[in-house]
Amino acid sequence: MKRVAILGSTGSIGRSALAVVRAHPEEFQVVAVAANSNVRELLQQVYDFRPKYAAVFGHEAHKAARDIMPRGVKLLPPGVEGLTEMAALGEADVVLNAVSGSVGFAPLIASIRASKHIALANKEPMVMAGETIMREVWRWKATLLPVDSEPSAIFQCLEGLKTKDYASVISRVFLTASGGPFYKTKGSLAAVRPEQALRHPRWKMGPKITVDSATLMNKGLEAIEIKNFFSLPLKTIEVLIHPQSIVHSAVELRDGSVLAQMSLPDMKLPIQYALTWPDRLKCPVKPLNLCEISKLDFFKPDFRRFECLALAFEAAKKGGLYPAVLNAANEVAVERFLAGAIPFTSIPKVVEGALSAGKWRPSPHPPNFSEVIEADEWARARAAEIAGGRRGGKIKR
């Protein structure tokens, strides 16, 4: 039986992971759960799964949880400290990192240095410092597996290869994207409201990643993640709009063969595989019926219309600290958009403003973690200034 710690247990990934645990009670034991601020749902999970540990990120929510947590459950400190402690628990065999954004950076490093089996649904750390993270994985003999459906699909396609030098056998990676709610929309997107951007046509996800899907920034972040995860040249990664979300990604090998991973759009499948690898179990997901699907469409994305995708590839080409700046500025921009402070079309303007500030130089060498943290903090402050108009002019609505 694998003992599992779930960081982000009240989010969409965490809930799906707990559904997998319910489907296989003989395989998994939940030893720890962590939430941002949803104390009510976390408490229900504590009663349902009886973990030894719980954590609440938000300080006010942590105070509320402190008075109602059942006996026998240790409530870890609030903030990143509690998540980091949970990520390295001796009682956990598997750590599912499903927190949102760069908050997952420190817990991921803690899991790696504790030599854990890590199921990573939090792509931002791999964007910020993916090459350095993979070196740490090798150094500490940890196991790092992707949970997002697209990197998981690529991982599954490459499983049977004899070599781990993937760049020597891969011609192209087809990274698929649903396109979000606006890929068919004509005209300006300036009037898009947060509630419209949050209506994803295929997936039910958290607000930040849903907005990233609407801007296609999510595909740019995934391209950087995949580049780092599998040590691939960026030029081999090709983004394709695939509205049906059946082909989760595909790999073209040097002999022209194309391997694809397909299933209905349900995160329980890649989550379960990351938890059970290298084994496969029956999954609580509806089987794929190709006769019902009947049609699979693929289109090239419009890099001019979806500027965030172009900015992500530009940052990846420059390398060094640029991906960390890209990620931090995007998190700030999305947060401001969801708060109604800037329009949808200003998200790429905020990101571009941070990237073009000129503080960071392209570098052929992977940055260390302290450099990444410094760049992240600087980019957040710069993006906030751009979005708030305190420097460089106010963004027009």
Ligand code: NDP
Given for the second form:
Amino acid sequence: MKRVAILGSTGSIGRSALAVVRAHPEEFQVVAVAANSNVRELLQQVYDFRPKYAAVFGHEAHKAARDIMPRGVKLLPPGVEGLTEMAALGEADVVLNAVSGSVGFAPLIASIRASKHIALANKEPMVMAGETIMREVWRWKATLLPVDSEPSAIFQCLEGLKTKDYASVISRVFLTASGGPFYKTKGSLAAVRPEQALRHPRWKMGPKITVDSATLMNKGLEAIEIKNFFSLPLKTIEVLIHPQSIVHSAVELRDGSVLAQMSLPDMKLPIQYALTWPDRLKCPVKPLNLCEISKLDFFKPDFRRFECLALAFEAAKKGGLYPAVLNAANEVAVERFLAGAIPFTSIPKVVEGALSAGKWRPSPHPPNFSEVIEADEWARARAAEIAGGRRGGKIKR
Ligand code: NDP
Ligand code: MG
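Given the form predicted on its own above, produce the structure of the same protein in the form predicted together with this ligand.
Below is the entire complex, every chain and molecule, led by the chain shown above.
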């Protein structure tokens, strides 16, 4: 029986993870759940899964949770303190980190330093400081497994290889993208409203990643995540639009052989594998019927139209603190777009503004965590300034 702690249990990944647990009651036991503010759903999960621990990040929500949490469930402190405590919980065999955004950074480090088996959905920390994180994983003998479907696909393709020096055997990575709701739209995207950007054609996900998928920033973040996870040169990573979302990514080996991982687009599969690895269990996902699908399309993305994708690759090429600045500025820009404060097309403008405002030294060494946090904070302030406009107004379309 594996004891699982789920950070972000009320989110899209968190709920899918609980569906996996529900499908295998003899394999998993939920020991901890955590949310930001959705106390109602968290409480329902507490009644359904009987964890020993719960955490609520938001202070107001935490106060509300304190009054209604059943006896026998320990409510951890609010804010990042509760999350980091949960991330290092001695009673958890596996920690699933499925919070959204850079708030997952400190809990991830806490899990690594507690030498945990970590199932990582929260890609933002791997963008901010992936190389340094991988060094810590090695140092603390933690196990870090990707949940995001593309790195999971690559991980699964590489499992049979004798070497862990992936760069020596991989000639290309085909990083697939559904393309989001706008890859076929002609003309300007300036008038796109949040509800349109939130209508993803293939995946049902949280709001931040759904907007990232619409701008294709998500693919840029994943390229950085994959480069760091597998220590691969950026130039080996090729983004392909694949609207059916059946091939979740593929790798081309030195001899020209291409290995791909395929399934219907359902996050339960990569979540389950990150929890059961190295074992495989039956998964509550419909099997793939290739005859029914019959056709798989692949296109090159338009880097000029989807500027966020180009910005992410540029930041990755520069390395050092640029990816952390990119990630922080993007989080601010997406939040402002969802709040109706800036147009869709201003998201890349805010990110570009933050990236070009700082002179981050290109360093031969990956930055340390405090440098990353400093750059993250600086970029947030800068992005907020840009998004607000110089005189406090809104960015013009
Ligand atoms: P959601 O927005 O659906 O869920 C986020 C979860 O994190 C919720 O439980 C939310 O709580 C919680 N949360 C948010 N902020 C905090 C905080 N400050 N402290 C504690 N908990 C917090 O996001 P997704 O599930 O879609 O995505 C989660 C992560 O997984 C992201 O990093 C995303 O990029 C990645 N990912 C997601 C995929 C998907 O299919 N959804 C696919 C691949 C990767 P509350 O409900 O109270 O707000
Ligand atoms: Mg993905």
